[in-house]
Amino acid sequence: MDLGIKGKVALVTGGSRGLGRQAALSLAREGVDVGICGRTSETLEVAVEEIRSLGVASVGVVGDVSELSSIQGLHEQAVEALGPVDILVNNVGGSRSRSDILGTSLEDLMGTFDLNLFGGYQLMKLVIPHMQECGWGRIINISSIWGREHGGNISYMSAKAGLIAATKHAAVTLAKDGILVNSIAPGSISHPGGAWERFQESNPEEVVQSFVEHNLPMGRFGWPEPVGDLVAFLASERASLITGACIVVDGGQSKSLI
């Protein structure tokens, strides 16, 4: 299936692994030019070989997207080797706190929504005049079946609720610009450097069996690809109708029925 991309130009938080290098790698099959950002310039380097063997143009970013002064700088870069970014795909995440509301403090809950949704706006707000100059434009929001339900820690499902509200008044504003603005909300996704990862390893097999057994239908972790090419999806033309959408990839796992 042709998506009707190539040629374009993207942006990838933190794709020099996990769901984001996946994101890159499907974007690049589809023959788009791919600029991923990251903290480790040696994770950054082997991915950006990776993605320049499918035949496009890419480039690797040091850079922090919890730093908002860092946001600006690292657009700059981006649009300075490739091009403007005609598709964004913020995948940064994570968590400054592990526990609940009385274990986790005012500076950790802001810190993590830096993390994952503050930086990320600030490069929605950076590409979308081009987008709307173009009028064409996607801006796809890597969140978590957390933000739609209770799960996790309240910084983290905190901020991956806003993000997908954010995402979802985007999406409306834009629309009339043909700017697509959707988000992803992946489940228990294992991946090499992976907080899934970790778990299986820092855990006796009977703990990982047991979670496995009450919270994943399919019997397993998730695996990347599956988000990657829902990421490649939603940039291309076959998904012009979708726009301030939620889309769950986790095999069942979550409990919402919307």
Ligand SMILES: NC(=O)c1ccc[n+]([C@@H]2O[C@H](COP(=O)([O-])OP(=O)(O)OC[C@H]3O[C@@H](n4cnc5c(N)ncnc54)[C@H](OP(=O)(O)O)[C@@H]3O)[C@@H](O)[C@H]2O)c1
The other form holds:
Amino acid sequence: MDLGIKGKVALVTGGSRGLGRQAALSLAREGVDVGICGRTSETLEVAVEEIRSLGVASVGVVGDVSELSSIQGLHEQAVEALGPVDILVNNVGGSRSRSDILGTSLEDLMGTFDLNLFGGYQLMKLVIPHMQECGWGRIINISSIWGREHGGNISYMSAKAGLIAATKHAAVTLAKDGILVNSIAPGSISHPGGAWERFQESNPEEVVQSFVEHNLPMGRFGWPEPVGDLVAFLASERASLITGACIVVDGGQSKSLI
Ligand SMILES: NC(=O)c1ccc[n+]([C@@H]2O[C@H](COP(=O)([O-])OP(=O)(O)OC[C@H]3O[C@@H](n4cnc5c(N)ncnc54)[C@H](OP(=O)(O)O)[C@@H]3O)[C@@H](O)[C@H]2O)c1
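Requested next: the structure of the form predicted together with the named molecule (the form predicted on its own having been shown above).
Time for the whole complex; same chain goes first.
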């Protein structure tokens, strides 16, 4: 299936590892030039080389998406290297606190919102003018099943739910401009250097097995490729009627019917 996005320019935040790296590779296989960002220049450069080896242009921008003052510079560097962004993938996320309301300070709650929502929100505002000019654009925000139903810690769940809400609202606003805005809600996905790999390495076998048995219907952790390929599909011409959606990729893990 030709996805029809050859020659477009994408920016993927957190593209050096895990789901962001996979999204960048899936887009590059479709002929998309891909800029990625991350805080560590060494791993960023390795990923950039991997993307370039697929025959497209790529650039790695060192930056912290939760530092809101650095977002404009990050966007400018990507545009300078590759041209204006047609496809934005807000992938960076995580938690500043792993507790509940009793153990989470307002500061950690706000820090988690910076990481999962506010940085990505700023980037959306920066890429929208070019997309409106072209009458074409794609924004894909990586949320979580724990932004759709109860799970994880209070700051992560709240920020990911906020990201799904902002995605839906922006999608309705931008629908007539040819800009599609969607989110993806992954379940527990293991990859080298990721949190679920650390969980498996730092817990006894029986604890890991019990988690898998009680939470993962497929009997194993998820893997990043299906998320990367869904990003490429949502970025494509083939997804032209899909906007404002939150698509679950979790091997049946979540409990919600909607
Ligand atoms: N993996 C899962 O099971 C799972 C499940 C549901 C949702 N998600 C969501 O999917 C997204 C990606 O998850 P992942 O497991 O691939 O994450 P990850 O292992 O934490 O990788 C994140 C990527 O983002 C970069 N990064 C981290 N913090 C950053 C920051 N503040 N500024 C810029 N770059 C940053 C990392 O590079 P540096 O460390 O060098 O900065 C890396 O390239 C996140 O939003 C996560 O919440 C993941």
